Amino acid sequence: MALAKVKEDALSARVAGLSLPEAAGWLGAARTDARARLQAMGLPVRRDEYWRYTDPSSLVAQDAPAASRFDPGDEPEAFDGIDRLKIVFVDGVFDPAASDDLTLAGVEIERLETAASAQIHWAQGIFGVLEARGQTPVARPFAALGTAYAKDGILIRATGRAARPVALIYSHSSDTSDAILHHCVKLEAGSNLTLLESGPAAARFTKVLEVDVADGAEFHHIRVQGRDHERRAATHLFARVGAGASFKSFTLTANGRLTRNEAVIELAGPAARAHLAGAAVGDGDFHHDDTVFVTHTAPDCESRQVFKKVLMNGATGVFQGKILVRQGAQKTDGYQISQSLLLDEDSQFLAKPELEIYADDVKCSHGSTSGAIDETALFYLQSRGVPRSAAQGLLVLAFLAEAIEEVADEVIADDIRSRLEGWLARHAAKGGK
């Protein structure tokens, strides 16, 4: 059977149980365009170049594989001690009773379905637009699926300095939930916004987040994925960063049968900055894939990619990262590092770092390493009276430190460190998962 037919059949099976969201005007047109893109691409198969390390079969199946809910016990919710505006989704549906009032100084917030009734809306220039741009040169079918079929989502427009962070909290209540969400964020010139995301979301979760950062604005994105181990997720982050603007995104992932996080970032204005970082810890049947594409289209821009994974008991980590420097993007400073710490011989790390440069005055570097824990350092700590499991935990945290340092807010960074410490302690006590 021809590959195109296989991808077409996969798409037909995946959307068979989905209903098309009703919308007219600008939103309806964006969804129609996305469905056309999706139909032309089909859904991915393992033979696709950017899916060779990750099996998409559970993501393209018609029904979401069941994922039992994990009882966190007395483990606090992520960012629980941080003053934030909470927006809650349960299995991909907005929960107004659990959410705060959507009013915040310096920010305008509304639901996607509310904006759909407007003839003209600021989101018209973002919704599906950045996703469509991100389909070249690599097709991202699940992103088009998220644009075409998402019935819910949040639109956030920062007009000044947000009074406090906005937190998107994803709750998982059904063992077979299949959630699709699409969010848009626009930062006006000179504005500042911190967006937090947390929670297991659903048995299978497809999400698109499009972010437009205007000149001189600052966007901080911190995400925590985990808790319910059997969950599966395909997330997509598209961003356009203007002149002198700053974009920073950090993701912590602990647990999850399959997680694929894609990020497509364009540095569109001079002196723009984009930092992307991730820390992942996995045990057993854990598969985690970071696929990142950063394009420098303007001069004097800076990008950093820092991704660290700690893997044990047969877990798998994947990193596919690319820096593209277009002609004219002189004085580019691009840095990319992906590293894994393998705590046994059964785990594996698969990496594909890339540089593609069409300018002659640049400073770009990439590197990828994989190795075991430092036995000399482990022996030293044990010789000073530190138990082996605690010593190993300290070395793991030291290994992940470079990624966590990308989180600018020290209170949030401390919250992330405490969650990692808790995960390591639980797994040490259980001898693994």
Given for the second form:
Amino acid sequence: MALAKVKEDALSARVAGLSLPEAAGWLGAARTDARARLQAMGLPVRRDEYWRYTDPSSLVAQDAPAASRFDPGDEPEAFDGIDRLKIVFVDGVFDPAASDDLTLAGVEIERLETAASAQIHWAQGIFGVLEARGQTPVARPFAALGTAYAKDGILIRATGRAARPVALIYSHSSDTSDAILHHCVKLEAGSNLTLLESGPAAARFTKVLEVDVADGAEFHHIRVQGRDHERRAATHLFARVGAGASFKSFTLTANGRLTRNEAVIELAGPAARAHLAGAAVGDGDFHHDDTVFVTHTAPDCESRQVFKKVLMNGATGVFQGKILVRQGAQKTDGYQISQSLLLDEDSQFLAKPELEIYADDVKCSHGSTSGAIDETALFYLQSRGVPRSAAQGLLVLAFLAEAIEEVADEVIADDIRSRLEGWLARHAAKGGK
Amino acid sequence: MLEIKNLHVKLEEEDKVILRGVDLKIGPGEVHAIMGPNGSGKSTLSYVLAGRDGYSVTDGSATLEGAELLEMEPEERAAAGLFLAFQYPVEIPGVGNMTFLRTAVNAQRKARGEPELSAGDFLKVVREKAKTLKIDADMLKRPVNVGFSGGEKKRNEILQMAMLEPRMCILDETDSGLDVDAMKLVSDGVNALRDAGRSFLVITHYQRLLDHIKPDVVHIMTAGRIIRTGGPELALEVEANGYADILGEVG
Ligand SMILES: Nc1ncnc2c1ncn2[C@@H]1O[C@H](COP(=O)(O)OP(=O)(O)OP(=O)(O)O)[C@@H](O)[C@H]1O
Ligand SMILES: [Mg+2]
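Switching from the form predicted on its own: structure of the form predicted in complex with the partner chain?
All chains and molecules follow, beginning with the one already shown.
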């Protein structure tokens, strides 16, 4: 069968059970456009080059494969100690009772649904717009699916310095939930916002986050993806970073049967900065894919990609990362590193780092490595009395350090470190030597 | 303190025998030195005692204060009081020296059922001991041994020993790579730890070190066996005449 037909069929199957969200006005138009894009692309199948390392079939299937919920015991939820404005979604549906009042100094927050009735809305220039721009040169059909079919989502506009971080908390309630969300964030010039995301969201989660960081603004994004072992997620982060603006995103992933995190970032104004980092730890039936595309359009910009994965008992890690430097983007400083630590021979890491450069005065480096734990260092630590599992934990945290360093807030960074320590202690105890 | 009987060791991966029946008995408070040609098995002996992977013990035993060492995990041997200053200290990028020291000290205290040291108490002790070894604050902050000079690495080994207060200390060529002043520092560090309840096994090629750290007993090892044991004068003999005479005598 021709590939196009297979992809079209995949799309028909996936959307058969979905109802189209109602919306007139600008939102309806954006959704209609997205549906047309989606129709033209179809949904990915294994034969797609961009899905060579990750099997999309469970993301495409009509019904979400069931995923039981994880019981964290008495462990505090992510970002527990951070004073934050909470916005809660349960299985992808906004839960006003569990959420805080959506008012915060320096920020406007609104549900997607209510914005639809506005004649003119700031989100018009972003919703589906950054996603559509991100569809070339590589198609990202799940992102278009998110624009077309997300019934819920949040719109956040920072006009000054946000008084507190805004936290999107995704809880997972039904074992077969299939959630689609689409959020937009706009940082007006000179504003400052920290966005936190946490939780598994659903058995299957399709999410789009579009972020427009205007000149001189600063955006921090820290995400802790839920620990449910069987959950699946396809997420997209689209960002446009303006002159002198700063964009920083860090993701911690522990567990999950399938995670595909795509990030599509454009450094659009001179002297913009974008840092993307990820730390992923997986044990057993775990497949984690970071797919990143950073485009340098303007000169004097800096981008960093730091992705680290710790894999054991047959877990799989994937990294596809590209830096594209356009013709005018002189003095680009681009850095990309993807590394995996394989704690046994059953685990694997597949990496495809790419550079494509059309400017002549640039500094770009990339590297990808895959290695085992350093047995000599392990013995050295043990010979000083550190038990093997703790020694392994120290070495694993040391391996992840470069990614965690991208979290600017020390309290959050410590929280992430201690979560990882806990995870490592639990998993080293049952696996390992 | 340490008693090694008829220890035979081969490499796990290949059929290469390295130790061919080592016998050694070190009493409490004693300092023993082992000398011997390159490749005679001195480091192997120290690694086997510390519990490194890759060797198989085909015969013999080693006990520390009566407890069978060879059946313990390396960390259990450390908690039981064994310490090895490595011939080649290991670099650990990403793990701060201070974190490393604190983790080690507290892990051993925990294994012995003692309370952990508070951050403040630990810091006080480590600063004081580092000062006597001329280890500056920067070296304590840097990742373990990363970018340390040869001599700095050796001093860092002695700092670890001073912090962990082991009962049986094995020093594998701690003098190699040290300048004259550093040799004095390290020896002073070792001598400060000498007491009736603590023993040392000093592996070295040079009499020089033994001028500073005076041994009670000197052993000569060759081809995986201790072929002669004597007093400090044996080291002087090696220094003056090399190993040829001793080997000739035996062979
Ligand atoms: N892992 C190994 N693989 C192969 N050969 C080994 C291994 N470990 C030790 N050997 C060999 O065993 C012999 C003894 O080595 P060892 O390091 O114990 O000697 P040494 O007495 O400490 O020497 P030096 O004085 O040079 O430090 C050498 O021939 C060495 O090459
Ligand atoms: Mg040696």
